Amino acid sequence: MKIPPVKGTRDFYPPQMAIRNWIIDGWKQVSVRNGFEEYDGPIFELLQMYQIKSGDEIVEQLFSLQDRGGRDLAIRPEITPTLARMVNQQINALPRPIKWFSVPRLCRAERPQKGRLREFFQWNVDIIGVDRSTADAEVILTTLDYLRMVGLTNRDVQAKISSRKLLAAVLRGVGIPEEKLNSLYAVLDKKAKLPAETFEAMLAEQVPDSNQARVIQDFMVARSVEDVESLVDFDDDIQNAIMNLKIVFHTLDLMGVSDYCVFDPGIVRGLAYYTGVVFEVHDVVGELRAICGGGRYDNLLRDFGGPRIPATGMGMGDAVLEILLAEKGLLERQVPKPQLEYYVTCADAIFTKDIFTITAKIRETGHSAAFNYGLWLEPSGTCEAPSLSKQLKDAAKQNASKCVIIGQEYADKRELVIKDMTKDQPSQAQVGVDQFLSDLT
């Protein structure tokens, strides 16, 4: 009987694997060079982390268990209520700003769909202990640096932004009470998948009041900032959010990403925590789930026992990110093929015993060389080896840049034939064997 993978997770073949750690080692790469340092954390947590910061409905949404002491544990599904503990732990130690990125392996309890799987990969930044509004661009920055460095343009993503701060301001405006903002933000959050009397209906069994829905429908199809101004009567908060969100717009036009850049109110992000600038990156043609999505969330780290400390981030799942690059024909054009450096070969089965030390010499200095594995050496001095033809086949099928041939050249003159595979028409020429290993040093 054949036993299949579990539905949700993936198998990494070859292939696939040279796709997925593409994919890591750009994220990797944009996170130092954008200033933030790797860390991880264990991949399963205490149950009661998730409960803080999700509320109790999060237990049917991951993998739990109880390990042998009766605890209960869960497999993460996310990420950052473990930064959450491990700054706090360390909260009094560690210098500010605190610039980290992960990039975990998560699994999450729920029904597979189209980018979106019960096991995958995540990439999250995180920057903690700033309150000014450029940390915000500063975490928005560093993902499209991400999505320019991996080929897609404004006309594929595109980054939308708002402000969870300036959307609760605007629904007290409207006389919200602020114990029902939780369940209006997840009914906000829903718009732009759901069909429009859906979402109205919706909307009015939250907000009754035909005055105060209108005006929240108004807000969240505000074209700019400078729309929402029109809209609501000033207060504090309303201008501090406002702008808050000229700065991220101004930043990131200095940065030269302006044009990957819209303002956005139908951004809410469904969780209650976030406190602020909030942003999405979705495909234009808006096919696709979110690409990813973050914001500001000031009070997570007091809500897991510690300070109150400024905080923003985002999270950076790789299922979506894979649809969409292959989708534009962008893995097949960038991930790397694999790459043999050297195949050694011999012309005669009396070389057998030297192709042995040869390749081994050649992995020594740090290049990567293979050999047949139908040659044979007793320790009798017996041997076999295939035909020069058959290696040399097997060099092209592995893809190899450079053939090194052993022949009566090596009996001889100590010498190596080496062929350049790289060329349509190879060309080979002879090199000493100890010139030939001192130069590959």
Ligand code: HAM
Second form
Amino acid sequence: MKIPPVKGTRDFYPPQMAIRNWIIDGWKQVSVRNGFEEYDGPIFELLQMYQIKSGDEIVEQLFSLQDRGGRDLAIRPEITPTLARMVNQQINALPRPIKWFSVPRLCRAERPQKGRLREFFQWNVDIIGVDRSTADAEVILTTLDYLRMVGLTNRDVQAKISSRKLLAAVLRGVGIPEEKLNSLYAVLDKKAKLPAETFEAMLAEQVPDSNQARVIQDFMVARSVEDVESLVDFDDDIQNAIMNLKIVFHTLDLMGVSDYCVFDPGIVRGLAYYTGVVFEVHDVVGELRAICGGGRYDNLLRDFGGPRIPATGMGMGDAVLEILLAEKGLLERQVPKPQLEYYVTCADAIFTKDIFTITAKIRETGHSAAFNYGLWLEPSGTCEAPSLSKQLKDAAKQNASKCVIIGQEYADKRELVIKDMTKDQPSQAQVGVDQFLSDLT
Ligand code: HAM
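Alt. form predicted together with this ligand, vs. the form predicted on its own above:
Below is the entire complex, every chain and molecule, led by the chain shown above.
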């Protein structure tokens, strides 16, 4: 019986692995050039860690287990709680600001669908210890720096930016009690994902007063920060939240990415811990779920038993990103094809032993090299080799850049024939074996 893979998981055969590696290498490269250092944590944590502050949706999606001592554990559905725990643990020893990135493998027991899996990779960048909006802008800039590097333009993706603080101030302003805010965020976050009537029914359940509900709805479709100013009465909280947003947009403008950014108060974020500027990047067509999401979470470290240290960051999954890059033809063009540098062949079976010694020496210099497995060599010297043309065909199949041919020249003058396979008309040159090997180092 053939055992199938688990629903919502992926097998990475070499072509898929090449894509995964290319995506992750890009994430790491952009993290480093934006000044982030890499960290990681364990793949499972105590279950209670996610019950503190991630929100009901994430808790419902946990893969949980019990260890032999009866402790309740969960496979990480996100790395932000681990980050908060790790920072709290060494709070006095860590130089601040902390600018860290990570690429964890995460698991969420979601219903698998396009771009939504039960196991995926997620790039995280976080800045801890900076309350200024500059840090929020830096996180958004780093995100866009990557998306721009892989060839996505502002016609493909858009960063939608809003503020939980502003939303909270508006909700308080219309009279929503503090204790209802978190459950209301979860409903508002679903606005773009649900049919209008379903959303309105859910909102009416939480906010039965139709006047209150109307102001909330109007706020969520406001086109600009200025529109919001005309919608609600100004208080210090609103003024402060609007100023933070203006600084973020201004900084992003100076950094040259404002053409990717829009204000969108419909962005609420599903996770419970956000407290300030929030953002998501979406495909412009709006076909896919968010490519990434993040924002400011100034209370999470305190909620995890540490001091109140401000923090902001984002997470980008590989699944939606890969779908979008494939749709735009950007994978085909950029993911490197498997490439072999040297394929070592012989024109006569008597050179079989030289194939092994020369291949090993090429590999020792750090270059890749292969040979045909039809070769046969017994300690007595009895040997066999496929024809040279068969070996060369195999080299082409393996996409080798160069073929090394060991033939009569080697017996006469210790010279190899090097055939360049990268050109339409392969060219050949002869070179002494010692010279060839020393040129490789
Ligand atoms: P999140 O919105 O839950 O945020 O996830 C961020 C991104 O991870 C999503 O936009 C999506 O690309 C990807 N993602 C989430 N769930 C799945 C899934 N089931 N399958 C495939 N991809 C998925 C967080 O996780 C926050 N911890 C991000 C953060 C870091 N905020 C501050 N720092």
